[in-house]
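Take a look at this single chain in structure tokens; it is the form predicted on its own.
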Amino acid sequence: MDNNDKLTGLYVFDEFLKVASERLDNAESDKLYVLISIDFSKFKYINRVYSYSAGDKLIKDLADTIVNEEGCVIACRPYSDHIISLFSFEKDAWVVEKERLKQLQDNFCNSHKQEYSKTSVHLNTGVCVIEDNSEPITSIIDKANIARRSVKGNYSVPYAMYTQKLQTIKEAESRLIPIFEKALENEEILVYMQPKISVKKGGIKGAEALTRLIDEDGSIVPPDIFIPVLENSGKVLDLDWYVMKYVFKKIDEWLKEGRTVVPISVNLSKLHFYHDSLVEDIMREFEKYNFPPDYVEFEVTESVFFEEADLIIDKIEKLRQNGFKISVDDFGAGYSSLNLIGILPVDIIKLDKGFIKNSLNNRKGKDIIKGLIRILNEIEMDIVCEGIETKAEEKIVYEFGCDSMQGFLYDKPIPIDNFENKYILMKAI
């Protein structure tokens, strides 16, 4: 039996399991072993546009890159574009090696950018740090694959580390989807609102619509658990449509009641943009009501634009032509954000809370935030700084030129009734 894959020269899967298990059984005490699972985003699209032979070449190039990387012990190609590799490092060197892993991916993708210019070469990478060398290798591979799938198609992160939280999400899939479908059918999904505040005016200037799901025991399922489940299953489309219809109806009610109304933002998953009739479907729902479209803001995450950008930008431009505002959420979470500023047909940039937190801790970071806000102001882009939690953070960001903010300093996401009573007041008669 041939122990090597014909395309890449890597081990076949069964041989990989055998050799990797032996290496872990005989591991040195000062060594840390890490299993890495990688595949390409939209590999079928690459094959279709460039041919299968070009796709094979890309797989071969990735295999060669991995096995020639320092620390690689063994690698295999289980199927198609999927490559699994076992690495060994000094235990105290892992912090440095994590950065090297990111750099390896950046270099690989950038080196193929020109050759595959009609698409974005991007790797989905899951990493499992092996804490118990006696754990079955198949279990370790499963963990790395869970991490890989958690970031599949997400261009804003270089890789995902396996954590118990990811395992929880994976285990929640079969349980939560029926709960979601029942809540959707019975219109029992909770809609919360989190205000966006103007520091200068000292009041609300908008809000973001968010959701909560009730578990069978009556407790609230955290969104960082059920949202990934819905994204992985495609059910997030149903959630987005539910929230959009809810917001349209609620804005209409508020206006008819004579309340003060601020623009409300709703999320659009990237999956929406693969539907040719997206804009027409939104307009069909919106035209049931009689209020200006500038009361509605559609939020898309920064990572959406790293994949088939032309298709997405075309639909966003059509939404703007119909009068809706478009915002980019989590801006700064990725590592190519500045490339986007000049090409995005959007109205509002929401600076990612992690980006804000990390940048305000040192002088260089502050200079970056200050410069970015200045650039956005110069091109007349509205800015919202997310995740503001302290007056000190507010003061710094406001002095840099950002007036609109969102975060726990002002309010957490709150149930719709509380939001109405606190912010959407009746006009004085």
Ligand code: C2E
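Whichever C-alpha set is largest while still superposing within 1.5 Å between the two forms counts as the rigid core. Numbering follows the first chain given and starts at 1. Since we're looking at a predicted model, the values are computed, not measured. Compared with the form predicted in complex with the ligand:
- Relative to the superposed core, residue 174 undergoes a C-alpha shift smaller than 2 Å between these two forms.
- Once both forms are overlaid on the rigid core, the distance between the two CA positions of residue 136 between these two forms is 2 angstroms or more.
- Two rigid parts account for the change between these two forms, and C-alpha superpositions put the rotation of the smaller relative to the larger at 12 degrees.
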Contents of the next structure:
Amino acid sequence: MDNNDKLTGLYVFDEFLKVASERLDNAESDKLYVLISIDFSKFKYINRVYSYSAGDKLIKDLADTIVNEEGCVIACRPYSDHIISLFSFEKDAWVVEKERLKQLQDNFCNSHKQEYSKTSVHLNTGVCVIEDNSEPITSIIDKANIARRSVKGNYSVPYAMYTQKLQTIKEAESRLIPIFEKALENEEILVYMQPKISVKKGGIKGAEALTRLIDEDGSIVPPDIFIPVLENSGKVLDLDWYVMKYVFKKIDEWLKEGRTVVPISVNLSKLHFYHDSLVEDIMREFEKYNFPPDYVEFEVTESVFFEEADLIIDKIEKLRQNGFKISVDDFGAGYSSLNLIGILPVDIIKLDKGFIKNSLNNRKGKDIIKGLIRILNEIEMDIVCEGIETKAEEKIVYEFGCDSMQGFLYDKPIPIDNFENKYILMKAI
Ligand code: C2E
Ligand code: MG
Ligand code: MG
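Given the form predicted on its own, corresponding form predicted in complex with the ligand:
Every component of the complex follows; first up is the chain already shown.
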């Protein structure tokens, strides 16, 4: 039997399984083994636009890049544009190697940019760090594939690591969808609110609507489990419409009751932007009411601006022309670029909680946050710092020039009744 793939010269799948298993059985104790699963985004499109032989060349180039990468033990091409490879590293070098992995993706894509200029060459990369060398190789491959699929088409992260959470999301997929559909039909999806605070004024200046789903056993499923499931199935659109209608109705109710209302933000999944009628659909709903649009803010995740810039800018502009506020959510979580800030037609930048946490614990990171806040202030962009948990964190970012905060220091997302009682009677700022 031929042990090598004709196009790439890599092992065929069966041979890979055999050799990789043997290698793991005889693993050296000071080595860490990592399995990497890669394919291209929109490979069909590349084949169609450039011809199959151009597609083949790209696969061959990727295969060559991978086998020449330091640490690569073996690789194979199970099918089409999909390549899996086993790497081994010194155990304590993994932190550095992770960085190299990011560069592999960037270098490969950049070096093919010109040749394939009609499409963006992009790789979906899933990584499974092998914790137990006796785990069957097929199970390790499954894990790396789960990680790869979790970032399919996501241009804002260089790769995904397999985690237990990804497994939970995958397992939850078939179970959660019927639970969601039933909850939607019975209007039982919970909408929680988390306040945004002005430090200077010492009070609330807005709030974010965040959803919760109730599981069959009565426990609450957090959004980081059910949102990815709903995004994969497209059902997140139904969720967002539900939340938006709910928020419009609440604002209207509160105003009619004579309460002091603050702007409420609703998260909009990127999937909405594939619908040409998005703005008209929102307006149709909004026009049922009679309150000013600046009570409503839409949060759109940073990554969406990278992936689908053309698709979204126009819709965002229209939403703003209609008077709604737009914020970029989770800024700094992925590949943020200062360039982007200049061209984004948005009102507010929400600095990502992870980005802030990681940055505030070292000198360089602090300087970056400080510089970023300064630039945003200079171009008169509003800033909200997410994930503020301690007074110390508040103090640092406040001194850097950010006044608006959201985080557990003030309140977690809380049920709507609590929120009304606690905040919505307060005088707005
Ligand atoms: P997000 O829009 O960035 O919302 C902020 C998340 O940060 C919330 O998580 C909130 O509970 C959490 N958070 C706020 N302050 C702190 C803090 O001080 N420390 C920590 N550790 N976390 C804090 P949550 O509610 O679990 O929501 C997660 C994500 O799910 C949201 O991130 C948003 O992207 C998505 N999501 C939630 N509801 C909806 C929805 O109705 N539609 C859509 N499309 N996405 C939603
Ligand atoms: Mg948000
Ligand atoms: Mg956020």
